[in-house]
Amino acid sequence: MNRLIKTMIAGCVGLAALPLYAQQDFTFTAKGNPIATHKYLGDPAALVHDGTLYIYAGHDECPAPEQYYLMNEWVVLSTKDLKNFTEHAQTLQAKSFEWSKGEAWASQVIERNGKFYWYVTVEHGTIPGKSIGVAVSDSPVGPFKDARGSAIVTNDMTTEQTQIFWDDIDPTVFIDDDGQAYLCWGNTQCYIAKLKENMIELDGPIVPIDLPRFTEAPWLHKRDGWYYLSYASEFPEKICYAMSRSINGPWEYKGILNELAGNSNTNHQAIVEFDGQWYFIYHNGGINHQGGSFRRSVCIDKLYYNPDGTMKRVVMTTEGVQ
């Protein structure tokens, strides 16, 4: 990428004097929502490990006023207090996977047996359509490397349910109390499959999940014996969710969890418990003054449950969790 284009992109987020790609750790203080205003970040996923909250997000690089998705890498943020954040120099790029031809779409990281597995969406280099890859590291901030040398899910594995080329996106990964790991993903059709303990191979068939109003961005979490499957719904997207007493369903639709995220047609969530409080992490277009959905920003608000286990609708705030 030439210097002029890099300057244009950096300028659209107010950091023309700083490099587009971090060469060293960069610390900043959140002053509300969005939490980061020095660059555009979307599709957040979250991991809590050893008292630290890590956020993994795609980097929206589309220069204003252009309107298209331009995402080449994912960014790692960490915080211990939800106020002071570090953007880590180690990133993961779509072309870190040699079999990929690019496009760093939504992702998620999970820890198992002292290793950190980063499941990502990329465009496959030889098989038409989106695919899911997995990278691994000994640290939640990397460096990460391709764990397989090939995709774990490709578009030709899910043609019975839909013929579109972008249904294999937005991986979420979940490890149940019995140690069984699951990979869940999808667009227009939601899928789930067991993972082997090595976390880089499927362990059984791909099973479709029927969810009302499902568009994309599934996220699995568990609390007090309830399984929760939240997801982006319709377009423009809001977040809806379903509950079950079993990871295998049946899933009971519970309604809207988060309304349309301002100035963004897409909506993508992570739900985690951190320091005794549950949080809803998502993106909006809060610092994008040119409109559209291609320069997004990460936000955090508190999440609350009702006595029956259902989740209260998220109140999106500009103040954030401070």
Given for the second form:
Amino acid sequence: MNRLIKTMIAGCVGLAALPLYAQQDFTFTAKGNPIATHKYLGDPAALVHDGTLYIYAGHDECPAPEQYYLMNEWVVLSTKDLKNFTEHAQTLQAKSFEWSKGEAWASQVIERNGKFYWYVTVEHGTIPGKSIGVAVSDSPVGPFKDARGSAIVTNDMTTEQTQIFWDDIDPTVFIDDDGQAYLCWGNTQCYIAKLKENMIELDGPIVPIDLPRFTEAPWLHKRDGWYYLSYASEFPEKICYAMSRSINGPWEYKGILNELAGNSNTNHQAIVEFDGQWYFIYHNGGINHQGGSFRRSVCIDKLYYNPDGTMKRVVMTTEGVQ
Ligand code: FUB
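Having seen the form predicted on its own, please provide the structure of the form predicted together with beta-L-arabinofuranose (FUB).
Everything in the complex follows now, all chains and molecules, and the chain you saw is the first one.
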């Protein structure tokens, strides 16, 4: 059974007999954007480790022409050259978090002390609303298991700021040069909190960050002493960003980084430096003929900075980065 690759019913994604999930590693070659055309993947998060770029993405399974999020699992892709990719056999299932009802929304992985921590959004089983869980593995490609047996953030922890049930989504995680780790997340309202050294507990209050027209999908990164907080703005979403000299702010709004992504009302970005070049990794709904907001695809384009540290607006391309 290990070698079995389940196949999708032809037509479910508009492409014939494609792998639904691999129980063995599956390799493919990117021919531009989107990088993967054998299945729909959204909400990419990126990690560079030991000369390899890893992309963690949610699997969009919504059958066309339906229009809703059907996401049960996250997958791991890796590449050393941005052209030849492996989709790894181990997936992480939303229902692996036994306290959750499922729904594999956006996530991010980070490494600390040789362990890999995967922060995910799921629907909580007993506390109404979305919540954030964390899984851990000794390897960037898994297997991952629930690191605490409970959510690290639940909707009832943020009701002072907003009454909606889906504000605790889209975790981004960042470790500063002094070793302090931060978890940042949000929808409508952006939040940040310190993480303990163990990476599975908050270490202090949840602090709201006010950003202009913030929708969701925060991503923290740092370069040359500048902190960057990029995020999805308005709806349909553009990616905007703010900069600061301190992780505690104040954050100065710097405008649009990426315009609306083709045929998708979300755009969800990751920003990483890999092999001396910065990349903007995001999703669009660009696969013909049935791609769209609930059947998304991961794209990679180059990211450039101005001499003052601001980022140049991303040029989304069909050719990609090869
Ligand atoms: O994939 C479900 C949701 O769509 C994510 O959590 C958001 O960032 C948006 O991309």
